[in-house]
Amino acid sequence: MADEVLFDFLHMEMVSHVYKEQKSSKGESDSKERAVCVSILEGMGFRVGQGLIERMTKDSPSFKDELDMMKFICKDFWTQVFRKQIDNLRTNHQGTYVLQDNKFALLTQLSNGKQYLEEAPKYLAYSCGLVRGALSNLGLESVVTAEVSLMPSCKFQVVIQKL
């Protein structure tokens, strides 16, 4: 329980720090600066995701296919990071996966409903990076985006890049 709260506080402070640093260097924030902040947070998450998945899979057998990798992300990886599994995994069997978390841990502290909906993307960038970094270390290059229509529910869309 205590470690969950510490992670929540650390995440909130990371987001706050990145946005404050960007704002203080320019004076005021606009959409370009927000994009830079999201990119910085996503990069942080990418590196952490790489390290976590490396540690989690070092003694496990290799995966059969990308669906097995996504199931691992939804069950084991998500549980390790957020203390619960993904609520729903959908795929079109052509490289697109939708991961739905109905009570996403990093959004539950913000609000229930639509009150802070416009603030949600900055709190999702790190998590998108976590997933992208984990998949990268498993050998899948991907694009991960997040969408929030009603807090604290969140959908992550993962599009695997075919090489």
Given for the second form:
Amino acid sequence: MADEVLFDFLHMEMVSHVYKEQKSSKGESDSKERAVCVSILEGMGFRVGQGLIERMTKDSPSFKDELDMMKFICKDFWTQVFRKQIDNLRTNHQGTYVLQDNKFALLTQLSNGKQYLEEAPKYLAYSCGLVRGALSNLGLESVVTAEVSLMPSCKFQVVIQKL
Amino acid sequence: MAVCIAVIAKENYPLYIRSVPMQNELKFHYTVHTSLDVVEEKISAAGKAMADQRELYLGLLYPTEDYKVYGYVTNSKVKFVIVVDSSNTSLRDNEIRSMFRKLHNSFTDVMCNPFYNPGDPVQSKAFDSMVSGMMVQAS
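Since the one above is the form predicted on its own, can you give the form predicted together with its partner chain too?
Okay, now the whole complex, with that chain kicking things off.
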């Protein structure tokens, strides 16, 4: 039970640290600084994602194709990191995937509804990085964005960059 | 035991290569380099035909007069190549597999080291000593 919340707490502190750091060095926070914070968090996630996927795929057979990799991310990767699977995976079979999580672990501590909708992107940047890092180590360069429309649920859009 | 062990990045440049001293090092570099074509062939063939048994271990890549070259590819497309002496006939497939497994475990540890930059040459001492344990002890 206790070990389940460790990552949640660490993540919360990480987000608040990065934002505080930016704020104290510059004073007011504007949209440009917010973008800097998001990219810092995303970069941290990227490196962690690379390491994680290396460890998780150590004993799994090699992947057949892109969809196979995405399924791995939705099932095994998500379970290990967020303790549940992705609820819905959709794709257009042309390199765009939408991963929907109806109860995203890092958003469950925020109250439901519209109150903190503006704050939500802060808490998703790191996860976007995780996914991008994992895919990049598997050989897929991608762009990952997240959006929230109703609080504990969120959607990650993954667009694979074709060479 | 191995006479040469190499780790090759996704983009086919060497991350780590080590061979027994006192022998022609360049020859081993050449052997490993040539093996990459075979690795590439095996990966692309595996994608189509053997959809069911997708293994990371690629088996014997090719034998030369003096050496046997074995290959292994991780899910992140990092290749491991082990060259063993052909005269060493007692070496079984199982042992080669377990060597690759050890190599993979150790490489994973390197990847998860926050001070290591993915794509840089491997300079970890732990990795080094693990490799030393698998090399032929030069007498």
